[in-house]
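The chain below stands alone and is given as structure tokens, in the form predicted alone.
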Amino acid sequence: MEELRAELRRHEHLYYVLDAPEISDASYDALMNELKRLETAHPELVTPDSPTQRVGGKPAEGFKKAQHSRPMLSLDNAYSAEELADWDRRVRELAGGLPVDYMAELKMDGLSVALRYEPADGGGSRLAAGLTRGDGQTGEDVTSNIRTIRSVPLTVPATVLKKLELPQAFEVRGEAVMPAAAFARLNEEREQQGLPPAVNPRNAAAGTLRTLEPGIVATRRLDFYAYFLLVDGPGGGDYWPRGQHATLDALAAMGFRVNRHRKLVATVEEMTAFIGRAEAERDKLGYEIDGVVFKVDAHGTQQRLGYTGRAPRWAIAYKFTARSGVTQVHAITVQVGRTGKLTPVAELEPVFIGGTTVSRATLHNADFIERLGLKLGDWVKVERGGDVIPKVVEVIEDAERPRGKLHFSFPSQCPECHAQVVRAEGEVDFRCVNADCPAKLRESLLHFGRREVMNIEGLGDAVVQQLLERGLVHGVADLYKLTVEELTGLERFAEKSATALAEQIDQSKQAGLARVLMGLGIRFVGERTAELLAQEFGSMDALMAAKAEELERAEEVGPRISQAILEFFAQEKNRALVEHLRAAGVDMTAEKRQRSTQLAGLTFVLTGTLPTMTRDQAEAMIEAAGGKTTGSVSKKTSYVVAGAEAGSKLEKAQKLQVPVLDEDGLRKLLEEAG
């Protein structure tokens, strides 16, 4: 039996992970009825990584979240080669010195994945986990489902781990993907069944693999391709310290499927000249991509290099050029936001572009359709940029298509509730001004159990709808009244469901302040300047008492932020619905950032390499004793911190006579400041 499983492990990796088979189809099903023969006859001698056991026998009854052993962050984008270039220059800036070449790898059009491995009998690893990215802290454990991908290994040899020095416990991440053909093959049948047919591979990619059936996941094919290994460090998962192109080797030696079209790049000249390889390669591959990614690939100048709130500054994703279409608008419907704002948009005869088809496409505001000169009926170019979001970009004006003949006119009224619609001065946008408009709470509500705010998983467009429609809630305070027996009498909605969205919210009320902050959708207020003020203010309650200074003294808060936060507390309504989120028990607190207050006001730069502190370190120090960082130098700044190889930033220093302090001099100051 262990003979036999050896020999099916080789010839999947052989198969699914190297594309180069050995036997026929024939052969391997011939080898695995053995094995499965030899299992039922013996089932104590059964193994937890038998091939046999990819696919469990009971459907999943629902996900669990479990938390990431270090945030799945997004990356930032680049849309043309001077934006590569600019992100080159500020990575050379930052890097003070330290070796600064990039991994360049595709962009996998797909869903990423964490697997976490434990140590198994006999000095290996096992296949212990698998999430999905969730809101990149909290994810979704799909290990059944990821079992049955052939290209993820369910162990890992102890040979191997010790060639490598490995640990025996560590964490692979990449991306699961729906190859092209397994795609063609599930649109086939989907038609034969009488189904529409799933939109592109992505979208098929993530909802196959929170099927909860299993057997559905395994007959789908979808691949699994590693780009980073973590161990275990001071805070967690912590990247293998050999750097990118270390680990992409030492991944494919584990058994898992590494992208083969990569390669080290030193300048942007070969960072522009992969990119050109990549697009000309794009539609031969086999699956989705939709860019390209270049990683810092030494360890040591990616930690020197840090984050931002949201995002590694070591790495960046390259967005191909946007792919379009041509198509005809046959009408102009207008959008409610939870906002107010009313968003025009095209309704469009659908049109097939990138993997996607479009019938709708935003056409933004009043001025933009002016500008375009549209009208009904005129055919237009529709693009798909790097955001996915369908833009009507020019109208098309030749003998074969002919221009349209009637005008659209902004209504004067809101399409909601037919409330009067104003337009502020100085602003592009129309929005309706009545605090009761329906469309307004439904984006609200639809906002507020969005993944990335308070997480609230199956609050979805036909969910909210029956709410609205059947009274049950007037605002986002009452979901937390909702009953399991109120919800059970929604449409589609059984026992088991309702009991799973009612425990989605209850697990909502720990979000936190940042999280809660994001939801009451106060302008200007995003994912970053929420955490921001979370950790600035602590609580609630001290950000509601907050006066305008006190509010700018948090990182990246300007008067306009400021502005916007103590005109939407003044609303009385506001404020009763913060009382009512925490009477239904919300917790809208947070770990307050300790800092001082003597170095309120002033502004520090940090340039070049310091004898004995990380840029983070010095950062964080600074920020500690109320000081801001930034990362240009103005006549504003207060003082420039340099250290060897100081750049441009030191000569502008000293060209606007702004004060220059070495790592000693920035020790003294914090000193002083306590």
Ligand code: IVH
Given for the second form:
Amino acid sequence: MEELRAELRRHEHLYYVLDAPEISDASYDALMNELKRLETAHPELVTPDSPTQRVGGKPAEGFKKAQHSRPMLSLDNAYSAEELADWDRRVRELAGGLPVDYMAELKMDGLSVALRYEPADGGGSRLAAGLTRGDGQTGEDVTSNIRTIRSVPLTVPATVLKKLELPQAFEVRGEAVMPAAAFARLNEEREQQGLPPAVNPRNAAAGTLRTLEPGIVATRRLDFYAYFLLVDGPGGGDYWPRGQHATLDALAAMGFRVNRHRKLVATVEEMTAFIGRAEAERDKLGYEIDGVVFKVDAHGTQQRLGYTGRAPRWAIAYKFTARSGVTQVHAITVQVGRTGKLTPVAELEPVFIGGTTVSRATLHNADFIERLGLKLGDWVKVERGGDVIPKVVEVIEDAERPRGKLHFSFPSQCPECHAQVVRAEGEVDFRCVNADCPAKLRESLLHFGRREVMNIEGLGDAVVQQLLERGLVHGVADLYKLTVEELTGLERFAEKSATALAEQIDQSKQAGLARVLMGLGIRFVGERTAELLAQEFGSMDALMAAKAEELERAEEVGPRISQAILEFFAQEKNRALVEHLRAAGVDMTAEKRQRSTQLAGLTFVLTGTLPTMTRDQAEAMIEAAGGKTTGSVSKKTSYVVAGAEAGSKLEKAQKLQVPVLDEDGLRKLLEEAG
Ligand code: IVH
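Structure of the form predicted together with 2-(butylsulfanyl)adenosine (IVH), please, following the form predicted alone?
In what comes next, the whole complex appears, and the chain from above leads the way.
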């Protein structure tokens, strides 16, 4: 088991820290499953730092406050080359003529976190606690969530500590960030759930770390970049004396992710050159940065420079100029989405922000406009954040730019079909009630063709508009009836482009169950959920036949999603749509997940002696069918399998009303599970 753990740790480091995997995901899963199997068979040998234990216990009621070993300070800022030059001059004066090098690092836009490592058996260290910054003196103990971040090593081996001459107890500080891809996925999910989008990756990362459900945190794929190493000193935790650039190298050797964009620089020219490169690379990094940090490299000089009240004198943050602009709101229009959701949009006087001209920005919903206090004609601050869609962040109160007077009232009728709009109890969004609203149809067609959905290249705005106007399609299934002749008749369509689109439509029939599910536009069923459902059920028929409990057996599907699916298929017109797609030859199958899932999610406890099976045999059969076995009975136990001379576990099962099976009962269950 220890060998497997070491092997898994090595592959996790290669994959999550170095981005250089050596084996396929499937081989990794196989190793992990083997370890899980052994640990289930020998629960007494499970260690807290085992790779299987990333998602473990969760804090029962909120997070505890915890004192930092040494305050977590912030940084002074510089906004121009002049300010940097001033700072450099002051540093050199205070350094008393000693040569000064700076470590240039990216300033990642996340939240700072402190990780405490403590002595582990065998001379290494293990992660003991993870704290948020809080007020700098005390933070929140979010250890259970930190453990789910794969780029945070749960252990540091003795050999590495020895080589670096590090004690077993130390602290690592760095930045927890939400990568751009994870952020985009989160917002897609939130949109599907009718929730307002997270504003930026930093807020999303902070919210995630404060989630009370480590299982959810694990799915958010946060990352951690280490930049400080503290060892015990007289003050109870001080920076590692070898200086900043050696610190970063040491952290990398210890298995942490360290940002590879780093460089020792010595002059203001070199500093500005580094800034220039960072700005140029900014959009390609895959995570947000908001500047560059320069740190005096030598520890002795750092100590000599010391601290002001809130920040070290030996470091400075150069902040990029914000990607925001000020402009005027000319009008507020309302867009109707494919679910009938109405989204207000600010129509702006075009303004140039961070390389593009922005003339529209989302206002999310009526509450958001209310909170901004926005009136027509107002001057507003518009930001382009981690998201591509610009947003209005505040209304400018300024005598030079008089506020607008015209109050915007949300329409009571759908702007497209004039049907009534309603806001359901407890929801922020207004929706058009008309099932046949042309906007809904148009948006569902556009959605159906999207790259992430059925991937029909060429099915854009202009084409969809014409198909609708000419009455060629009345629903997504009609796309499959279109002929090349009909398409050639469209404006700006020659035979070549018509043939290409027809081919794209034809190809989309092979997109598979997950994409079709997404294309149907079932509420809450986005990319990930669709994929998990497809893997679980393998066919549209199996999915449509499933009851709520069966749907909820799919990973990450709870009552809210199962309800939405049932409601969707309860409607005759939706079932008809599925039949039309099927008749058109659309593939509605998927590869079912390999592992046996019949007993997945069920936990068994064995007790006493069974008449014909040994305990090992019973365990093996349960696990082969996807179930889990554990040693102790709790409310979460699905079944207790009891044989002769069963003792306290049977009593406990009866007390907690956990169903009890005898050997025959178990065999029957396994038989039913196939
Ligand atoms: S050094 C006392 N290095 O920026 C030293 N901070 O504006 C403070 N940050 O609270 C931290 N990347 O959350 C440092 N490479 C980096 C950083 C970094 C991002 C954040 C950190 C800090 C804030 C200060």
